[in-house]
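Next up is one chain by itself, shown in structure tokens, the form predicted on its own.
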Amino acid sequence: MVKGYTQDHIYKHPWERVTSASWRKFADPENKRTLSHILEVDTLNRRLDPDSGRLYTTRALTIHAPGPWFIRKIIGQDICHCVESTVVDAQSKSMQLTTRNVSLQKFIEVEEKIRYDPHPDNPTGWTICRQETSIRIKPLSALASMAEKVEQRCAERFMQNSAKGREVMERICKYLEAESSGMAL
């Protein structure tokens, strides 16, 4: 069984500001309280393709393992390691992030895709963010008998964390807007 969901969010900020905020959301110490499930973020690779102009980045994320506490007790781990692959195409104004867990794979597979594009109704002023997440409990894992409940609980946690992420993104966008207009917050 796979639990999946899709969320769309409109940032009333231009694409350049939103994508800048995306790069900064884990780096700002003020966001550590809001994004307390993120323990560490390290850039593993960054490459600019000279022909296409696309920026390719790979980051390692260490997070608190998703799901309820009793699941973490069963699997014997409180943390999960993930890899985030990002492609930024400044020419077409598209930013795509794909994050997958690399640890705990014998129990659960999680994939999150986020895409930022100019909003079709206001391409110079707004950005649409589409987030797609899929969560799958492995059928032969110790969690299989309660897979549907665990997937639901994990999905709920991801949705809560997504809301926190959007809150941080909005705060950074407002900061960047104030910075660009020469105002201090």
The other form holds:
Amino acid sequence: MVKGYTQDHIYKHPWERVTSASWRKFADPENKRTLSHILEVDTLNRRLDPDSGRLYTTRALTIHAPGPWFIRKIIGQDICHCVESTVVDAQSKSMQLTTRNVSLQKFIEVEEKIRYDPHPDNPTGWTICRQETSIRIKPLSALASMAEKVEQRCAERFMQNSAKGREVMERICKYLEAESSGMAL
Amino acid sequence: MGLGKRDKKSSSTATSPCAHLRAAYHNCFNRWYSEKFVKGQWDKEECISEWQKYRACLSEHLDDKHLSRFLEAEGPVGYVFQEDSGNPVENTAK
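Alright, leaving the form predicted on its own aside, put up the form predicted in complex with its partner chain.
Starting with the chain above, the whole complex follows.
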């Protein structure tokens, strides 16, 4: 059982600003309230390839475990670790993030891929974001009967959170825009 | 009061002792990223001392083995998910 979703979003901000916002998305204290499911973000590894202009990053996201309370009861914990792997290519201007859960894999596998590219119609001014989410509930006997429902709940939760994520992104972009125009004065 | 779920000891607080170092590093990185890296100055990495301090703290406090594996990883970790469509996290578990 796998459910997949794709969402596109256009940011009316240049790629440089949008990807800068992406790094700040979970870290800005102001956004902690909106993205309250994210508890901690740690950078575990980072590598810059100075020849190609590629930046590789691995971050850990600690989030509230998805799903309804009875799932939390079964799995016995209410937090979940995800690992986010990012490649930014400054030369070709692309950013790709892949996030997967590393805890609770016996029960659920969630993979989220996000790509930020300059928008073909306005490459210096706009950015297109494509987000693909796939959710797979493991056919564990104890959960099999309710798995379908859980999957639905998870999916709804993810859609809500990604809408919140976009809201936060827009806000940070605006802030960065103001900051850069302030600097130019 | 005592009813809050967050009051309970949980691993969400595992890296909290590193919060200051983390903020220092992330601030430095964010500045480098938006002011240099995306503007073509990617030949030199910055924030090295912030990174080393933060990383040292993480390796002391990160007790989750799923995560510490990534901390110890060397090389192009960015490809960690791209290599195969299977389950890379469990590949090295045994």
